[in-house]
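Consider the single chain below, provided in structure tokens and representing the form predicted alone.
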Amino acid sequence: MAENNDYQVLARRWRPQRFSEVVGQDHIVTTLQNAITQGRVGQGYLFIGTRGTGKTTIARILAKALNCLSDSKPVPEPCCQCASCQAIKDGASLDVIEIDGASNRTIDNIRQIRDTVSIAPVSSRYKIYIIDEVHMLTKEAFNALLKTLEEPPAHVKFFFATTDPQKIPPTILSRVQKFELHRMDWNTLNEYLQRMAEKEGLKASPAAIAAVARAGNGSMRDALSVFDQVLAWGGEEVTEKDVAALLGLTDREIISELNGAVVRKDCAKALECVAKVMEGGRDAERFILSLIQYFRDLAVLKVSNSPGKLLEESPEYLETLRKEAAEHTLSHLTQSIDELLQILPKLSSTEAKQTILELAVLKLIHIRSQITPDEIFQRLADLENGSVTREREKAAERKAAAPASGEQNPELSGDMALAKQLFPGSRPE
């Protein structure tokens, strides 16, 4: 790949721009057109959610809606070519104003957005102030907000953005009307990020892509910096490996591998998958943290009718997963698990995490081996079902040969041939 010194990374380079590009949100963004469509543009808007999910970015653009200027009104999507557009996109729009709530936080930086509020727009049909991580604002900095955001002026719109919202004062919740962005499903980041290695002519396998997604955990802008950091690591072509051993993760074929081995109830090949990871240089947490994934995946696939709306895995997968799942019963998976996270709070204060790892692949067979009680309970009924079936047998036999001196041989009842065999010296009362 030829140096570019001007590279932009992929979470910026892919921002969307209009609505139609925002991804995941459709709620909120019918709910924002509807209102620019209708006339109904509050004075104040909060938009709540996780980093990455695009708050910030579903704010510019309900910004650059308000002030386009390929109409002369707002529009419910933004052209993304006119002055007003350009400028905001670059950030460099008088009237709109940016302001970071977590290095901007005091009263006497309210009372700068106080006492600019009354001056009209420069350029523009609204100035707007965006005002990110809002919930960092002081107590007091809040109550200096309060009277502006309850009547600001007409020209004047407030849109915040927070990932904690218990943390802002009911008075102002009250004044804004709140929009909670979801988490992105793995599916959308998937199919997402599939298109956007295509479109950039990246060259990265599905297993690879639906790596990342995962690593993404519901954040859009986390997943495309994954992205970026693996296309620095594995150069021309992407591997499923190469994420695994960027961000530290267990190989599958471990993972697969030690199944098969407590399937099979094999303590040395256990111990050796285990030396593999620490020889890999893999993380002891994360690696209990793939187990107890991997074992929630196979339980899921045991009791669900519909797995893959709760599996984040590609259906070729799953069909793999399917068959070691059947290796397994559902009490032996929900102990694993139970063990798996008893054990990983442990890691963090032992540098013995090798043993520690041993320790928990060794449980893992041990609960294999262990007799479940619906087990033991179909043992006994199946031993007590072909008892009684034998010892009615071998009554007809004794009566069939007893001598006509009138000797009785009484046949005994269900419970009896069980007890006699289970202790033949003993004689029925």
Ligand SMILES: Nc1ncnc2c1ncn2[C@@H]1O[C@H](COP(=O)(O)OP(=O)(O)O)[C@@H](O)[C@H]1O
Contents of the next structure:
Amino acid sequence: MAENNDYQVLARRWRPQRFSEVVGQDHIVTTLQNAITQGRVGQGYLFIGTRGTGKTTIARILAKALNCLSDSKPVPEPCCQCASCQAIKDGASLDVIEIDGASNRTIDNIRQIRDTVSIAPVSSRYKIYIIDEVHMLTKEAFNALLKTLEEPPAHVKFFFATTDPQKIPPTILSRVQKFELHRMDWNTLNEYLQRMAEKEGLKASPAAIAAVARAGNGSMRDALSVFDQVLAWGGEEVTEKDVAALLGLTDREIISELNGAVVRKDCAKALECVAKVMEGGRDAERFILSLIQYFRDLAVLKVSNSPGKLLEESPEYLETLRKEAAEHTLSHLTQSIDELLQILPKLSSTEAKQTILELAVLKLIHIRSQITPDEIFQRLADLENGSVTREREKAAERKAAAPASGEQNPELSGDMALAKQLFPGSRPE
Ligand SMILES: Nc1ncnc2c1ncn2[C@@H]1O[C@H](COP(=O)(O)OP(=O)(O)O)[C@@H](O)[C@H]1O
Ligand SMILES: [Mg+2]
Ligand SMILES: [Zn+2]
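To complete the pair, please output the form predicted together with the named molecule; the form predicted alone was given just before.
After this comes the whole thing, all chains and molecules, with the earlier chain placed first.
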């Protein structure tokens, strides 16, 4: 495949040509199709969304639908056969002008557009300008554009796309209909890739595809180009191991499973996870590095609600991480990281990798089982805040019942007893 010079990357081959082929953006597709059927297509649209979610794709399909020759008026689904549809697909239509806002950002560039806007379309119903990355235009260019947007000739449509709508002046924003594209969630990516692999006759295991979908991280284009890389690298049959080896991904599912085992203090399950890592043929060092990264991410979420650049992940995954972080204390996390950092150098020079990993996960459980100073302080604080009154009342009752009960109060919870041992004399009566 790699030797074939005609090889077209999957993202291009799999660019949807019809609305029905676009996935994950039903809210936009339906609205646009309704607008066409009802003859209410606006003059300006702005598609907002992260890269590889379908902005350019949808803009082109809309252009085809408006100019399709299969009917005497715009159609809700382009035929993809007529001369107009074909020309737009090939980027050869004289009436659909695509402009990259990043490299045509000056006032002169926009003036050129303005000068051609009034000229009637060559052979189509509409003259359509698709301006990508429109937020890159200069202030002067936006001003020039605004004039055109205020009174566009009836035959002209503007479709804009941007990843960064904040940078577009409000005067422009108020003159267009805005559509926000969704990030592709993992399920959408996964299903799409499975379907694609089947149609292309690619041999890739479901687990491999699942990993590619994760690597896409919300972007269909990214997922498809990862797939291309994996195919070029892995050859005939793509396994999860190939994907992991290529991307340095370890399976988040295993890590998440392992975390669950640690939280539940389930040693058998934790050892099973290690076995899975080894069976999968993963690099043990790399796995530990991923685990360190994982605990680090949880620790970041422990100390920050909006981690921003510290932790760039999809909102869905952040949500999962947040839930997992809630099950740990910061002290558990830092101790776990410490522990893993210590075993890391041991892995490079030994045959007993599995044993070392096993020992490591058991230690993680051990760390989890220890009560940490953090926890003690937290529980003491809780007591001070709320339950202390109840405790006092109970203590008073106990005293009344058995005035000489002394130090070892059997009704004190285990943690409180421990707190008392650690901090003699600092505890509620
Ligand atoms: N919603 C989608 N449904 C199906 N494929 C998509 C979708 N969005 C993106 N893709 C894939 O990613 C490629 C790039 O999409 P594109 O529309 O250019 O993204 P952008 O939002 O960056 O403009 C397409 O050629 C297509 O293969
Ligand atoms: Mg684009
Ligand atoms: Zn057509």
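So that the term is clear: the rigid core is the largest set of C-alpha atoms that superpose within 1.5 Å between two forms. Numbering follows the first chain given and starts at 1. Everything quoted here is computed from the prediction, not taken from an experiment.
For residue 199, the Cα coordinates differ by under 2 angstroms between these two forms after the core has been superposed.
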